[in-house]
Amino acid sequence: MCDIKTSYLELIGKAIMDFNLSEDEKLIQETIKDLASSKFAARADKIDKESLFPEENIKELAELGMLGTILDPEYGGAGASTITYSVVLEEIAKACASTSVITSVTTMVGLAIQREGTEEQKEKWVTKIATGETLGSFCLTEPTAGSDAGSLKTTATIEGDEVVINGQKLWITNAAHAGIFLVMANENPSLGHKGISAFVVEKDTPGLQVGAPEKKMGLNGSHTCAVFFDNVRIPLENRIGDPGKGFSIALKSLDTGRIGIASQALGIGQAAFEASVNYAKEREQFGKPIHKFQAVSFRIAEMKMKLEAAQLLTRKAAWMRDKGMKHTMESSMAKAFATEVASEVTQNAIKTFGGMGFSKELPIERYHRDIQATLLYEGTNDIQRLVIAKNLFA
């Protein structure tokens, strides 16, 4: 019995999701957290209010290795867990969310290549992104394919041993500074999204344009942009992937990236949070300070409940992708969650500072305009809570 009880706790114990950081672990998210408090958040103002690229940022994250927090070490990442990852773009996003934002496509990008890419793609592109080098571009939407991805309109000639494209992307994140674009395009049309094959055109290809950055209402130091393929001509060994795997390419990168959306949303609802409880320890009404009235008191406890809630969704999908588990729909599940509850809290932020929250004085607002993108952008939430419908139902 001894034996049969030794055996069954020992099962259990594999079974329990740990999300404990090794001691590695812990100073990577020191060193994020530092950096970000110290330089970042004295930047964030300028970088939104003058739409500004927060090159400085990602200089220095890329020294310090974090482009490539979850990439092989052997092409020059951390080779960090996902639960890593997951906190540091969560610090990141609590200072600048924009430069969080920068970070997470980059890794999409690099994560995507590693995973279907041949040892010479790796080689040559990972290590780019990995160390900073370049940055990487995710293009999937388009104007007539948003939600719809697997109807997006871009062709893929193959013309013996080169590649033609054309079409056109719509809010692509870091086209404008990328040197890296991975592109789904359609070699066959015919066959729907059976049809789509990915693949990376560099920066300054011929036929390659990116347009002006898009005029947003939040996340203005992330640069989104229109891009457009005019006959780019590019070599076939620049396909990622088998042909056809594109679409099935670009569903698995955004499990991770949905991640990634979910725990910049906790950045940004932890920032609102705890500047609505420093706020009301100091802000003094009707003789005392305004935490000690229930209206407000109750409201900053919903934040952390439910922040704490939205931050385990999260951690659990970074331990399942760690665990090398499907999780497609516990990372739709997380950055739904996240991202509404991240909403509210940045509202319900405004309401504890009042006038002072709806002014540009102070970051309040800032996070809630910032927020509103995560609700939209790698799926809408509609789109997260079909994907957890048809898991539930397969």
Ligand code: CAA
Second form
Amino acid sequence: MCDIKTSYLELIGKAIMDFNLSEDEKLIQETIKDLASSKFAARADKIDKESLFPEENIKELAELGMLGTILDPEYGGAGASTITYSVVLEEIAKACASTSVITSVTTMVGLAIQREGTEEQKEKWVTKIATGETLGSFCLTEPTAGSDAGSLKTTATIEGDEVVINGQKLWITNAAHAGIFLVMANENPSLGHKGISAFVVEKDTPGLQVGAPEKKMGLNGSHTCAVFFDNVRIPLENRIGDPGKGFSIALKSLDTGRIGIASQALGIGQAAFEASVNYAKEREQFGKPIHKFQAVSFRIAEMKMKLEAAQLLTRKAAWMRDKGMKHTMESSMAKAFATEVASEVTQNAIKTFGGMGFSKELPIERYHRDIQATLLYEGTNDIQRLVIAKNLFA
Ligand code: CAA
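Please could you give me the other form, the form predicted in complex with acetoacetyl-coenzyme A (CAA), since above is the form predicted alone?
Every chain and every other molecule in the complex is listed next, the one we just looked at coming first.
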């Protein structure tokens, strides 16, 4: 007889899922929670309204080693688990979603170089990212290559022991503040995505130009810019991984990146949920707190139920990564589900707060604006469904 437990364990490779944090990891969670709920939360409104880069937040995270939470201690990282990383991003996002995406993207760049780079490359660049000496930016998207990232047009022409990069990237998180740009460019366009390689371009390289931050609906502290490459000449030794493997490197990086975005969404959703619970207890109408009305309490119960499910999916993807299991589909499921749940939660938080949810006096409307980006970046949720379906029918 096949019981449900056995067949599920077979599905996950007979390993028991365990989302517990070690004592050290619990300490990381508590430390980040304290920092984010006191300092980051207090700064978030000004960061949003004035589109300020959260410099102090990033500096404080760097001091705690949290810009390298899952990077190897050998290269200056904290060496924590992916589950801890997810928890850290969630705590940061609860207070300041901009700070969370900045952290997630720089980590993704550090991880790609750590996974694919030579010893020299890791010592040169991963250490800088892990310690927060500089930030990383992930240059994949282009004006005509968004969802269809493999059709990117930026070229990399090999000239002896140098590479010349030409093209344009768009919607690049951290571009205005990064020292290390991980650039996907095509060495042999006739091969399509199989010609794409990954290169590190350093900030002050002649020909590299960063555009002005885009004007966006939310995540205003995370400056997203176009990046232009005009005959940018770099040493060939800046190529990360094998020639032609750049597209795979980018997609593999996104397997972890999407766990980060799911975690960010959970944090935003959690903030909207907690605010709703408190408000429903305090706000009185018709002579009683509004949570005494079933329409309100059921709506909040729904938030709790869906956030919990989203958190479990996200933790599972993180746990699989920690176990060295392939987690492409699980990352996409977590990303799509968590961001959609959190979007619904922020919308319902506005309904719970009524007029005050629409007001810029409270952070509720900011949660709803910030969450929109998570539905789109690191692959739209339609693309996540495409990835899930591809993995199901492979
Ligand atoms: N890991 C490693 N390699 C992978 C992979 C993975 N998860 N998924 C696919 N690949 C490999 C395949 O094996 C294949 O390799 P070969 O050609 O050598 O056999 C190659 O990649 C192409 O695979 P597909 O045929 O599946 O590629 P596709 O073009 O049909 O579809 C896609 C790919 C899923 C649509 C992909 O383009 C995609 O994810 N698009 C969305 C782009 C995206 O997420 N952009 C995010 C930008 S970064 C960002 O947003 C950061 C930020 O600012 C917050």
